[in-house]
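Next up: a single chain in structure tokens, the form predicted alone.
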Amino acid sequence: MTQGSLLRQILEYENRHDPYPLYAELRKTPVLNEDDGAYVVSTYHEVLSLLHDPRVSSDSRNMTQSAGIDLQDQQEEETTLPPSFIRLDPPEHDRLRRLTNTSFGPPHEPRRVHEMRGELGGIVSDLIGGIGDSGRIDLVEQFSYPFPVTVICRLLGVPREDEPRFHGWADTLAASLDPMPGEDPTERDKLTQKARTELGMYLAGLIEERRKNPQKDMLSELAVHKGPDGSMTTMELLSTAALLLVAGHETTVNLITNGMLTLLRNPQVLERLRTDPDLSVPLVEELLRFEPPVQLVPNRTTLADIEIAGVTIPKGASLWLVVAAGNRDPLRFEDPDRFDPDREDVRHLGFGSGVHSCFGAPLARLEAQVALSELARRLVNPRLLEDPPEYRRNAVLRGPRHLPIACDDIRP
């Protein structure tokens, strides 16, 4: 294996079930210049430094050198909407993020996420109660997948009767991020564009309705908010709502599914969680280090020459930050390949860091805590039916496509 081929090997599907030995090899060269010109950074302190470096851009329009490996099918598709704020740099990024945060967290709505705990518990309880045959359960299809999109519907204020339509659009958009081999890309793109168009038209109508008749939901507050940063245009609001749906959904599906897979591989921890739901708080933090739902941050770029770890990354270069490799860096974490929810120092990169740290992190944390603690409590003697399970093809948003499990019974 040549070092120049490491990134391609990481992206190959045959390594999706366990990329960590490749990450260990990658860390031997903290800043690797790939054969195609991309720079790949994999060690904890170097990744963290670049996540906080204002000379690193998230706007691909600043990239002047080769983008390296094409990840068209690994990321959010291009749309006719303006870029969401995660693809922008300050000051425009900051303006849109501040506007979005007015209805999501402190200081304007400090209790919004906390007050959703009861509703999250109700959704989780209903999904577990509807599982049916406990002899074979696909945790992704029957639980991890429908849970976050239902939560996002409630957060935005989508009427209950419209939630099935929202689920349908989410299904199509998720499929576009995880294409199957042999699938007709033209037909997939056609279905994806149709879903995006229908979702955009639906949200535009809902935004107009909320401007006339505001409710106590996030979409209403974004639609009518006026402040020092002005207000969002309809197009900006559509882009932000689509971001919350796609980014907020896919990452949480992986966090919950990776979490349950890890717990089933560590039954002593699963039993502790069953009897002590408070363990879910440190457990989720360790999961975000050990099996992060976002494995790497591709195609950022440099606004100036940057020297790091003895390497000068030139202005305009394609920059890849492998956060999952950083999370297993033995120079940062003791015994990093061991899953340990009692780990005292767990400042992981699972939600990124810096100005682009995960906007939805408080909600994702709570969703995972509620979901995993309730699954541990209600499933009697749960066990894996396949290990490793079938993984999604997406290398950025890594997680099982299906997770077949069985249990003896389901507690009320």
Given for the second form:
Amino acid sequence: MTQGSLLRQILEYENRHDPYPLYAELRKTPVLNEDDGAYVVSTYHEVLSLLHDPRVSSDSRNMTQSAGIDLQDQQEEETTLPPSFIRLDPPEHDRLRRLTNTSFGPPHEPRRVHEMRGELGGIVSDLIGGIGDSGRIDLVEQFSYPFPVTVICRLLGVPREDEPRFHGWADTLAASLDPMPGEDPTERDKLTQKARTELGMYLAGLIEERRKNPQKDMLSELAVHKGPDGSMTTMELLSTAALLLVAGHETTVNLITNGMLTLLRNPQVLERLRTDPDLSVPLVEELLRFEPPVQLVPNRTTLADIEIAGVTIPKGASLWLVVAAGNRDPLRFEDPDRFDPDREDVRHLGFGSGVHSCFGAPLARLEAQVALSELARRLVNPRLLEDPPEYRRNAVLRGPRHLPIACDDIRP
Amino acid sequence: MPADGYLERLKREGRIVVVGASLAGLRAAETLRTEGFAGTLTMVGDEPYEPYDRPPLSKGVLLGRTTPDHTALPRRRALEADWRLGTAATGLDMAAKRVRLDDGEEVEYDRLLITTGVRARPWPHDGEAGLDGVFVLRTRDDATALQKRLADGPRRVVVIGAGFTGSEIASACRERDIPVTVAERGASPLVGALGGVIGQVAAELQREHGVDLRTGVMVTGLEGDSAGRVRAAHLSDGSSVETDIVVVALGATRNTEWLAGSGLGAGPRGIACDAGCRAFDIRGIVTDDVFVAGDVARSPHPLFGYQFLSLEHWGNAVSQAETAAHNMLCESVDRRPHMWVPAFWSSQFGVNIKSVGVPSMGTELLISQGSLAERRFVGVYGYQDRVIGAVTFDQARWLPFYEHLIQTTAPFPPPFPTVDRRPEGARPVPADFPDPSVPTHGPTVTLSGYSPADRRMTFTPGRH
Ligand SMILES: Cc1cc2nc3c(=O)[nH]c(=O)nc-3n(C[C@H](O)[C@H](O)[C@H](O)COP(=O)(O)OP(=O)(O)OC[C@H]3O[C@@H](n4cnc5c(N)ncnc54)[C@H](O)[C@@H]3O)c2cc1C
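Alright, leaving the form predicted alone aside, put up the form predicted in complex with the partner chain.
To see the whole picture, the full complex is given below, headed by that same chain.
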């Protein structure tokens, strides 16, 4: 087995349920040069330093060729929209991210996320209340999936009556990230494209509407905002909204599902959480280390030769940063394969780091804290019906496709 | 007496005295307990308060966002210490291992840690300094008094000195819509710490926020009214400014007078110590039971040619305190050097400013990312063809990268492209620091000792 095949093995679906032994293998070569020229970096300190390295670009226009393994799971939006800030470098990135932040975080809206706690609790409560047959629950379908879409709808300001339509589009788009083998790709592409167009038109309409009648929601604020950075064009606003929808949603689904799976595998922790909801705070941090929803950051490229860990990554190389492997680097974390919510120093890479560090992190944290503590409280004697569960195809955004569980009852 | 037996006893039932109960003192005390010190711990502090945090004093407190009594430092653990607050140490007898206190008592120690920090340099003319309305800003009491007067809605505030503290005070005044005049001897604000190029940016920032900034001038005198209240400041250019409040922000003086005659290597520049925080005596011999940390310490740093660095940086106080505490309790082979890369932050006029390394050593400056005009940038300082410091305005996330360049003595100018490089970042410019022989209001880093530029020196170790 050549070393270069390691990444392929990681991308193989059969290893999806447990890539961690492969990550351990990968870390033996902190900077691995793949046969096809891509560089895979897997150790904590090296990943962290590249995330802060201004010679590393996220802008697709700097990609020399599509070097590296073709990512089946296309994560990018269609080219009809301008790239969202996740695929831009400063200063464009900074400008769009700052503009987005004016309606999401400090200094303008320091309490926006915090103030959603009550609303999140309500959504969680409704979803758990609607579960029905507690003998067989698919946690993904019935809970982790609908939860974040609903949250994003409320955040953006999608009217309640339109939420079901929005969910439909979101489902189709999310499914496109997860190609099903044996399915006709052209048919799916068509569906995806259609959903994308419809969603785009819907959002454009909503933005128009909000320009005339601003409300206290993010779309309105972004639409009417004028500051030192100017304001967003409608196209920029659309790609930002699409980014918030896809990135903010796909990751939270997996964070919650991985979380519940980990808790069910660690019943003592689940029991502690049941009686002590405050445990959810350190617990979610440890989860982000132990089972991060984003496993690796592909699509970065080098603007110059970069020497790291004794290897020179040449200018123009395609770079893969395996954050999930860094999170279990024994040089950084003691006993890294142990899930330990009492861990004191959990500076994980689960949200990345540097200028692209996860924009939605405060919201994702709160969503997961509220969801997991409430699940722990209300499900009586929950248990896994399948271990490991069926995973999604996606190696980058990794998580179970279904999580069948059962419980004796659901507490009010 | 076998050394390890001694250490065990020290840990179990020894006496450790910490003089200076502020940031460095508290963090050291916590580390001592965490590392297993079970003996008697005495905390001597001349302020009546439990350890509190100073950075908020010139930021949140002056803005009225927090009150001075809400600045207590968070405790990491219980200390079980004997607190002697409101008590100043007045002397040290190294032979008898005793610290004299101003209440006449003496406390004995097996190990002593000195963290007496610095104090604000007062207005040098006694009569004028005593006028009602003249302030400095270093302590909780200073902040309480100043904040109260700001809340009364003064006609105007005059700030003397545009270093970090002075600039932050001016920023707070403007945010509260109080007219403010800043008088600075140098060519621009922050010039001593960051040089003239960045200083120019700071100057524009101040003016844009409505500060009446006067540079290249000195305040020559303060004038009071018949009731002893300050009413005007006179400037060297012949002008004068009517005002109700004057804040003197002329840097700091090290609290070492109480050590005069003790035989410890303590003076106006601080207390010299080795990289392991052990103090030197006046003969240049390192002591084994007296340690120093925080603003009062000067210690040699390998990255800067082993010159002695005195830092007035929050992070340094914490890190040095932890190192000192660790070293106080262990064998020489287990001691750790304090090799913290200097780092500092400030926030003023809505901008987050951070620096790493020692910018004030730099002779050249390269704007490697962003733009001065947008006031969002990374500036890299070069000294003798290597990277010696960096500063960011609203770009702090890149700092770890530049810190690494400093740590690895990377070449200057950095020979690679970076994201967000603008035309102005094409080549370095002179960093434009004022002549070091002209004193400024005080950079927050001071270098003393021989210079790494000094290549004439040869050192021949003794024969084997
Ligand atoms: C207004 C202000 C804003 C600041 N902002 C920042 C910032 O934004 N970023 C940053 O990095 N740093 C900042 N600093 C610097 C930072 O606060 C200091 O670096 C830090 O407080 C140093 O801690 P220390 O414990 O060494 O000294 P100090 O905090 O000075 O404490 C020394 C203590 O010892 C006491 N003492 C002195 N002599 C005696 C004696 N003989 N007996 C008993 N006690 C004695 C003093 O009264 C004092 O309480 C700021 C400082 C001030 C004043």
